[in-house]
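Here you get one chain, nothing else, as structure tokens; it is the form predicted alone.
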Amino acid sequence: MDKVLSIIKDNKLTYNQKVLNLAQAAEDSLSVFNITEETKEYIEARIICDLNEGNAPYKARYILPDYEKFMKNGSKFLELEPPKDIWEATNNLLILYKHVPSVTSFPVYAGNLDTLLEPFITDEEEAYRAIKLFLLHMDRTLRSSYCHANLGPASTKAGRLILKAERELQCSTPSITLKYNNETPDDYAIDAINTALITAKPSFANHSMFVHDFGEDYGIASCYNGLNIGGGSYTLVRLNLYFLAQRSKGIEDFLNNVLPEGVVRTSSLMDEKIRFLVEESGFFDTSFLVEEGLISRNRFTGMFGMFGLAECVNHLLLPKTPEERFGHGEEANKLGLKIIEKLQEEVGRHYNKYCETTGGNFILHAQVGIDSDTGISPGCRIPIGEEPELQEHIIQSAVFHKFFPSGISDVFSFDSTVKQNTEYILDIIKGAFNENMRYFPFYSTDCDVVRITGYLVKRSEMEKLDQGKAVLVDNVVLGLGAVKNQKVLDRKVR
């Protein structure tokens, strides 16, 4: 009751933000799940932690519609012809987003924007207007960043009009990933680099490996986060390296032993989360966007999510210079690269009956850190104000992106100056993939808009939060303590 009554009393929060705290303070009083007294240890100690999911899950916590059947079929439950036009292609997509439900209540997948809309691109000017209004609304209403837009492979109209559009909004919501292969014209691709050079989107996504993991029918989610569309991913559960190597005797303890209990106990959470939602919860039985065929059940997966790797390698190490540290040394490396390795294998040992659509496995997430984390890394990144030189960043950071389907990143701020010369972004972003980088994004020391870890924030409205003011998007008040808990925007400029 003391935490509901502090809920009501917190003036930096907005009549909304409390309610959805008064709701998972509702949730988080119950006890639902059947696991083991260790399990819960490694929980209270912070080596499992399931990033305010909730103690009763009632939605699945990444949810990827298939809008397109939505733009093709309407809506019979919200009473929904087929758009006809461009105001009511954008108008219909806001309806709907105010009913996908997520770990957040906000839709984390807005889908592939330029192709929901190209077809009713008719007059240019017109187009430009709506999609404006559209992508301001979303901005005003669905206030969390978590929510992902995608763009591409190919150049369209309305791709290019929603560029244009926020270059001139620099809005926070939504994030944005372009699609990016070898068929993307480079035209297009400078002009996307020039809108995330100002507002900090769109990010950069290897097409044709998100394409090998899933198929063409994927989406990018919330920060960065690769899933089926007309799916997602029932639970997210990470586990903390750092705190885990720190059980262990040595590396090959840790690597026998420790690791793979680890895996154990927060697979076995993982499943409880994933029974309950199921079996009991009602969700897939009951929601709208199942009867109406926009999701299906055994088009979602669980996301095994780690984080610490670079701290569990220096534990376990204790290298002696800076040199011989995760990121720099090659012994540090390839430590990090068979721990991820070992990782894959015990997560792969794991079935649950509910997760068809990767085999019956999870598949890993390298997570990118909450505002909470101190001293310790989001994924697999070297530690900020520890990074090499861009080219060796790039080559140690890609060995990485292979192990996780489901996403993982580096983060990557440029000088100002660099707006001179973005074909020299573009070269940059076609090397990373050709070394197997999965997702790259980056933004100007200039931006208001900048990436925390995997998603956006005004520094101003940061700014207006740290002086005591509400705010209206969720993410500012994760942004302001990533700020000042993990130094992010002290990364290396480039």
The other form holds:
Amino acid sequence: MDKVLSIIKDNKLTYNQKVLNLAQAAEDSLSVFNITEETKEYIEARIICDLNEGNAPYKARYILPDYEKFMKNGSKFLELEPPKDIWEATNNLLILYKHVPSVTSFPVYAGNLDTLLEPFITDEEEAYRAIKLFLLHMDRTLRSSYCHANLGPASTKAGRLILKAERELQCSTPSITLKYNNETPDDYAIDAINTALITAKPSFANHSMFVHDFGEDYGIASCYNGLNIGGGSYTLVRLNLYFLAQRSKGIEDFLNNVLPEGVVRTSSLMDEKIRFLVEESGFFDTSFLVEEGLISRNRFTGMFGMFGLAECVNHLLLPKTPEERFGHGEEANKLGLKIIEKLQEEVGRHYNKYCETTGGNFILHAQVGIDSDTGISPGCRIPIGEEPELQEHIIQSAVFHKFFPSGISDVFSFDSTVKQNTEYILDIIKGAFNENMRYFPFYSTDCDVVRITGYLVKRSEMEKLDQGKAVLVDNVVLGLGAVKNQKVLDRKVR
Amino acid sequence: MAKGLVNRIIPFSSVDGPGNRAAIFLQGCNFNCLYCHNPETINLCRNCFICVKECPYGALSVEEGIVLWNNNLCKKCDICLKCCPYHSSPKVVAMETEEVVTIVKRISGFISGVTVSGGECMLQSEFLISLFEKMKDMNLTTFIDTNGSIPFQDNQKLISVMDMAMIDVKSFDSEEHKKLTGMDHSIVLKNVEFLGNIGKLYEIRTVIVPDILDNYSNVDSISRLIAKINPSIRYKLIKYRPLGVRKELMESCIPSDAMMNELAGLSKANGCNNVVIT
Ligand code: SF4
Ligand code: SF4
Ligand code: SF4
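Having seen the form predicted alone, the form predicted together with its partner chain:
Below is the whole assembly, all chains and molecules, this chain first.
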């Protein structure tokens, strides 16, 4: 009960944040999973971590509703007719957003906003007003920058208006991804880059690569997670490769025994979460989203997360010089790759009958870390402060991207002078995608909105929080923790 | 195959022409500008071996009377550059065209093209031609960054493989130009007209140096010249920055934003429609 009282008395939380935290505390007082003592021990040792997902899941973690269908049909449950103009379209979406469950209680996916709104753009000036209000409304009510909208790959009037509005608003919510491929016109891509250099979004997604993994009906949700539209992910559980490596007697033991066992234990927790959610919670039997065909159970999968590859490799190899460390030394990079190949193989061995959309397997996700991770790098990233030159950095890290359909990325910080030569960044993105890099987020050193690890936060809001004031967006809390513990604002500037 | 004396290669550069470019700096210059930021690119090494003794990391050695630099041992402390009495560098490498091509190939998917700079790269035009021919095979654009002192007009072969040039016009006054660089500016201006007229002039730059140069008059005349040739040629006004400059030759200060804006305004009023300050 101490926990409950401390939430109630926490001056840094707004009313809504308190309600959410109290609900989480209630859920966490239960224990419904049937897992082994060994798995429990890994959870306690923070080798396995479910990122506060809750101990009795009653909603899928990442939900990507089929907003196209919603626009076409309206909703019986919400008593909404299909929209006829830009005002109704944006209003309908805002209503639905408030009914899409998630861990943060805010939707992690807001749809392909450009194609959703394009049919309603007749008078551009009026559409711009509607879009700007729509985005402002999202920022002030959805309060979580894990909420993610998509654009592209084609250029649209709506897409350009959204970019323009974002340049003016400079809000942290929603995150935006531009699905990019060789059909995206250069001038649209440059428009997007100019926007990102002002407000750290959109990020660029390698559309061809995602289509190869999911087909055309995929969305980017939350930080950078590729998932099925009309489905999503039941759960995300992550494996701390650094802590796991500390349980091994060396490289061979790690690869042959410890890592496979870690995968088994992580998978068993995921199995239990999915079993409870699907079979007991009633989520898929009662949600109007299912009833109206906006999501269906068989388009969901489970995300197997990992992080701390850099520290894992450095722990196993004990490099003597900076040149031998992960991200620099050939041996270290090779071992990193070998570990991820092995991880993929082991995860591929595990079958879960509710993940039929991904062949009965969980899919890999390079997790970005949380505010309390100190000294452990996100996913497969090279530690901040050790980044090699940009070209080496991209070539080295792109190697890992094909293993992670449900998301992986680095974050690149550019000096504000590149605003005079935005083709520079477009060239780099094209090159990176040629190397099979999956996702490319970036910002400029003088943005107020910055990308922390996967999500966006305003520097000005973090300063407010640091002075003990309550702030509107939940991510600010995480962001400030990450700035202090992971030095994310000290990224190498290009 | 030609060889080039390479001072260094920057694989990704955002400031050497349009898009992302590999910037290749060649050693040796026929000017000796008072404000040169990279004086170590001016002269060729005389193999006096003073730097060999000074290198704290054993990255320099002598082999057959020539100084040899070991990239793997080098910690980039630049002590060798500071102690060289001849404004040279022991880290210059004579590279075959093919060696440079190999480096560029690795990153060719990331760049729009290459820019060769210096020192004064036109002193090694044979190397430029052989390198640019290879770059064209890779569909990369080829830019030259030059002090303009060597005539382009006579070098048809180079012009046919070069996309664009960027020329420094450091002063419009012959005497001042001589005082600043050691040479007259008549060829520079001829090159500007010639390249401008055949549509191969990407940019003109002028470094603004308070108290030392007649900046106002220079910018006034140069911007008129640009406007006459083609108003959309980019005119870049560069703030003098003392970093790396030989202080014993010249003392100046960084020009104010107000001054830069005034000069940019003047250039625009004279008809230039692509003026940037950096
Ligand atoms: S920069 Fe020069 S002095 Fe310094 S380590 Fe390298 S070669 Fe030696
Ligand atoms: S670089 Fe300078 S100091 Fe070193 S050997 Fe050459 S001339 Fe002498
Ligand atoms: S032309 Fe350039 S490299 Fe040559 S001396 Fe002048 S500033 Fe230095």
